[in-house]
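The chain below stands alone and is given as structure tokens, in the form predicted on its own.
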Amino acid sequence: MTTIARSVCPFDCPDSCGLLVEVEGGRAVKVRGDPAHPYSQGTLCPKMNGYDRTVHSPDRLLHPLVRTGRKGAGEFRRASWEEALRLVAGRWKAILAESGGEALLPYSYAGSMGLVQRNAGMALFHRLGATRLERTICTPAQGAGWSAVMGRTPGPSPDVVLDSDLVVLWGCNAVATSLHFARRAQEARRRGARVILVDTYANHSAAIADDVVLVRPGADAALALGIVHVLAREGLADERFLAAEAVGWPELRARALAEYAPEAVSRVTGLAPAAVEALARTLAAARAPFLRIGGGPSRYGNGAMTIRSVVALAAVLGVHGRKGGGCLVSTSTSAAFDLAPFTGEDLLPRPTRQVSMNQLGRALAELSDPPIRAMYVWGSNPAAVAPDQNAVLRGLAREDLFLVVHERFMTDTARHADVVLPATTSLEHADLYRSYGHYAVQRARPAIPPLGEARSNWDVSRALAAAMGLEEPLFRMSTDEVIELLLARAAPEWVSAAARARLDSGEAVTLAPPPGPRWRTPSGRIELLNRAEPEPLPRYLPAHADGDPLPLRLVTAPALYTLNSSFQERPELREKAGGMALQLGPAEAARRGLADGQRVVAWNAVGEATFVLRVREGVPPGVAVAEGVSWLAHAPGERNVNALTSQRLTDQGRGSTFYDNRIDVRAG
């Protein structure tokens, strides 16, 4: 008999897609779009398609396993839970008798959004009085130049642009990153409105854009500045709406016009005066255009002012009086729902310091008082997507680090621990889910039992403060009893009793951002000019790696058939992937005396990595583009492309600062 389950897509995706869920003998026979989901509509990206072959992986972690060989080697033997948590409680004990709670490190990001499942370790090392993990991998520079301009006011629901006529795809691969919205982006185009993308390098998005400009990566603020200056200059800024709307426009406009003329703009954007111009009057001429703005922009050493300076121009449009018009870096219901007496911040005995993720390396070489003696890795394969790859994999290598991972595959990262414990997948446990890239939620619970022995995020941790003889009452507390816990203290004005007795029945649940000011600003009005912010205006600010002499910027842009580091145990998928390669134009290929799909080694002063070459008109010179994060054991070489990212962080939100490196090529 088969059977059909909701569930919802748990990766690190504005979408979070609706699944239904064929189930027969216990076993996911088939995983397909819900129609029913209010975003997705039925359809899925390439790695979805096909997640059955993920949970049913003959690659999957059944059962815990013991390290036997060096630190990296990969070899274990089985081992039942009670000596693998007996052994992690014991060894905890030890360190923490000897060394104070800041010997552990936590290490997790968004392997599963599940509310419940990417949070389930907080509580614990927080009663453990461990050191404290900044999870600013991603965007946080993005949140934080939004925030400059438009404070807390809420992003607008991406069905806006169907009514748009002039749709950006500013540094934004939704073809990649945001399938949902790039369909959304279609139809508006086929309903009569222009599609612009502006990017680095003509990515899979161009498919669907009339027009595309690329821009030199980290100078986007220059470009949003430079078509702000042409506004201003020709009378084309909505002067009505900025006089009733916003606060600094006449500063703002000043600034522009002395400082950030087409020609100065060219010579930091790479595009001519007279791109510039044609782009601003563009804009100027739509009814409605609608502004989408990817993370991709904000991984720069400048990231929160670029994301600033585009925000700050849409507002010099006045895309938000006007039907179908907009500006989209990201929504969020995370005002919904109050996480504190999940995560347990309160059980800190005292506070702890702080260490960002992305300077994973750094901290395992160089903390002292007392160094990192053990860390717990859960959603997240650090010795493949952190930064500076050679330092996090020196410090995992480090004999004395007593390192436990929990997961479904032997990744890079488990590969170097001590305790590795099988996960679950998403359908295999129970939670809550809400997305960054539309106001829908849902409840999820399990399709299919747990394979092997493997168990959630949740459930370890439980487990593991049982060892620990923990005993507050949360650790007690079941996967469905903590998702109670959090409906029941959802946010009414977000939450209604309707909407919770539909997240109840597994619906997909579209919530809308409760009334209340328009601009949610200090100020009460969209802020142009913010004199809380170290800079009060917007302005282009140098990214890292303008000072770096090597010739070719390194774009680590997203993959279409891989998310991150997932997805590489599918092997359809990593031949539709084409390998680790890296992207140059034929100009730099050619004066390199390289071929398409030879090896090569790109280099910098961090490290260097093994590619195969694939040579490309849409890359322009100056640039190097690679596309996903593959595992070390599917790399052409002994390294990914992070052995080639720094551990510098951003201007503003301390993210990381993927895009802001760069290389060189030569043959390998």
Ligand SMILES: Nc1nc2c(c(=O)[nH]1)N[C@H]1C(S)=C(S)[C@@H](COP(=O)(O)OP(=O)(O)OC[C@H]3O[C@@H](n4cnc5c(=O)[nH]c(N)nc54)[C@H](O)[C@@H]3O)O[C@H]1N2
Given for the second form:
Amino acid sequence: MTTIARSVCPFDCPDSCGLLVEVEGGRAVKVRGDPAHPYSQGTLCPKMNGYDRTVHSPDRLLHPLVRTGRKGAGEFRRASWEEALRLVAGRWKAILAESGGEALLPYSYAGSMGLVQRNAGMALFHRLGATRLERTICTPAQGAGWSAVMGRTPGPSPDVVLDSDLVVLWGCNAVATSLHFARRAQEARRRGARVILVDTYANHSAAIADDVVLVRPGADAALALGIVHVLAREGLADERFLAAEAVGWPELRARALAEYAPEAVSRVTGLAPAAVEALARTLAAARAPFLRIGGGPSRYGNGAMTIRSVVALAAVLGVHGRKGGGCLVSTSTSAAFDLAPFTGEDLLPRPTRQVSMNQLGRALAELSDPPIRAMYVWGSNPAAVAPDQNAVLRGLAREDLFLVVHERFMTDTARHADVVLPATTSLEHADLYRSYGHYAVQRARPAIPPLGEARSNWDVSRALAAAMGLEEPLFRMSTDEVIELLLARAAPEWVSAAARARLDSGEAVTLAPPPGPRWRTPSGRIELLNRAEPEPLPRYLPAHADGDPLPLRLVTAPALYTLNSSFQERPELREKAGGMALQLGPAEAARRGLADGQRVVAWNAVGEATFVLRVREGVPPGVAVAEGVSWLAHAPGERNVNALTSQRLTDQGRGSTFYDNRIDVRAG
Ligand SMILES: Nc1nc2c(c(=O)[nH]1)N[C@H]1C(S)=C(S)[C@@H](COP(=O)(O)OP(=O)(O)OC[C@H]3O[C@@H](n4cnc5c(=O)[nH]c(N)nc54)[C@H](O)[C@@H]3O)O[C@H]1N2
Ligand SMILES: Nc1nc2c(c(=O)[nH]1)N[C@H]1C(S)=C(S)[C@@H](COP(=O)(O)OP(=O)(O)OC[C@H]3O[C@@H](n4cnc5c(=O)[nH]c(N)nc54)[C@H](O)[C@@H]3O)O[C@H]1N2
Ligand code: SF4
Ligand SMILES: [Mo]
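Could you switch over to the form predicted together with this ligand, since the one displayed so far is the form predicted on its own?
Now the full complex is given, and it begins with the chain already shown.
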């Protein structure tokens, strides 16, 4: 007999698609899109079509494991949960007694985006007084750039774009990373809109664009301000909108006119002055431009200022005042929920030290008083995804580091563990999902029972709390009770009683930002000038790699068939992805005597990695592109692209700078 369960895609993707899971005899036999989901409307990306093969993969971890070989060798024996929990609690207690709580480092990110499973370890580690992790690997600089101009103004609904006549994908490979936004952009295009891609190379989204504008990596602030210059000079800014809704236009205008003439911008961006002028005129001529700003331009030493400059440009165009116009960085569903009763900051004995997840290598090597002696990883694969891989791997291989990893698969991180704990997939546990790309939220119940002895993040957290002798009532709550708590504490102006009832029935519910001032900034207007910022006006700042000596800027963008290091358990997706590739344009390849398909080594001061070379027209001179972060087991040189990325941080938000590095390439 086949039953059908509703669920939600748990991955770190703006789409948070609705799923229908066909279940037979406790197995998920097919996963497809839920036509009733208001945003994804029944379609899934190629990764999630086939999620049943991830869930029932022969490589799933099904039992706790204890290390038998040397660190990182991947030799383990099976253990019971009881033994594993006793072992972990015993070691933690000894370390806490000798060195204090800060010797413990939890490391987690977005394996699951569910509010419960994503935050499941927080209360436990707060209670233990552990070192705190700054969860800043993704796009904190993007958020900082938005809020410098827009404060807490909610992002627009992505559906607005359907009425736009000019869609700009600005550093956003929507076809790969937000498929259902790409579909809306295509729908707008069918209705007559023009689509422009502003990126560092012709990525998969070039296929849905009318124009592709290639800008030098890290130079978008100069481009945005150059466009502002042309708008100001030619009287094309939306003066009426600016006079009514913004502060600081005279100041921004003066700066743009003085410093960002197309000729000056050309030197920084690599775009001809005429191209900057043409783009400005196209934007100004549109009735309702919609700018979708991706995370790409924010992952640089100047990332926050770059996003701030593009968000300021959107205001100068007056996009917010028009039907179909808008500027979407992310949506604002996080404001609907109060996680504090669950994450338990109040359990912290004192404000403990914080470590950036972008500087894990440094933390494991350099921290003292106390050094990090134990690490607990869940929902993340730092051996593959964190920058400066050699430093991370050196740290994880430390014989004196007690490493516990809670995982679905034997990742490169899990391989280094002393104790591996098996994790459920999203079909095996309950959760509450919000989205950062639209406004629908949904509650999911388990579709199938846990495989083997796998346990969810929250269940393991509770079990560890019990093994440590912690008695707070929170640690006795079931997952459903936590979901009830989060829903009960949800802001009523976001989640009404009627919405709540629909959520309980498993439906996806589209929330609306509560009524409030149009611009949620201190001045009540859009802040082109913001004196509370370290710099009152947007400007172009150099990126870190501008000072590096090597010739190629390395863009390490997301891949189509993987999501960060996830989905590599699936041979058919690996085959489609075609291996770990480095893309160069024909001129850069020829200059080095390199040919398509050959093995190459990319190198810089941080490290080196081996790739297969792909020679592609869409990659401009001075740029190299590597899509995706491979499992090291599938990497020809046992290092992936993150052996080439650095631990340097963004200008604001202490974010990652994954795209802000230079390399050179030689035959491998
Ligand atoms: N298939 C797939 N989907 C994913 C992911 C994945 O890895 N694969 N990752 C998920 C995650 S964690 C996130 S955060 C989201 C969003 O993931 P993001 O990383 O925010 O992805 P995009 O918004 O597509 O932005 C990447 C694009 O920015 C471009 N870019 C890089 N530097 C610059 C620059 O200086 N200027 C300009 N104009 N463009 C630049 C890159 O070339 C690339 O095309 O996607 C999620 N979805
Ligand atoms: N070079 C380069 N590096 C990057 C990026 C890039 O663009 N370029 N992108 C960066 C970005 S934007 C991000 S957000 C980070 C993401 O980094 P991570 O959040 O570490 O993402 P994943 O690689 O998907 O790893 C998630 C892991 O969680 C596991 N998992 C899934 N569900 C569960 C669960 O319910 N419980 C437990 N315990 N485990 C689970 C999965 O098996 C997987 O191994 O990577 C960053 N790294
Ligand atoms: S598009 Fe994103 S949210 Fe939708 S199924 Fe694919 S990974 Fe999941
Ligand atoms: Mo991310």
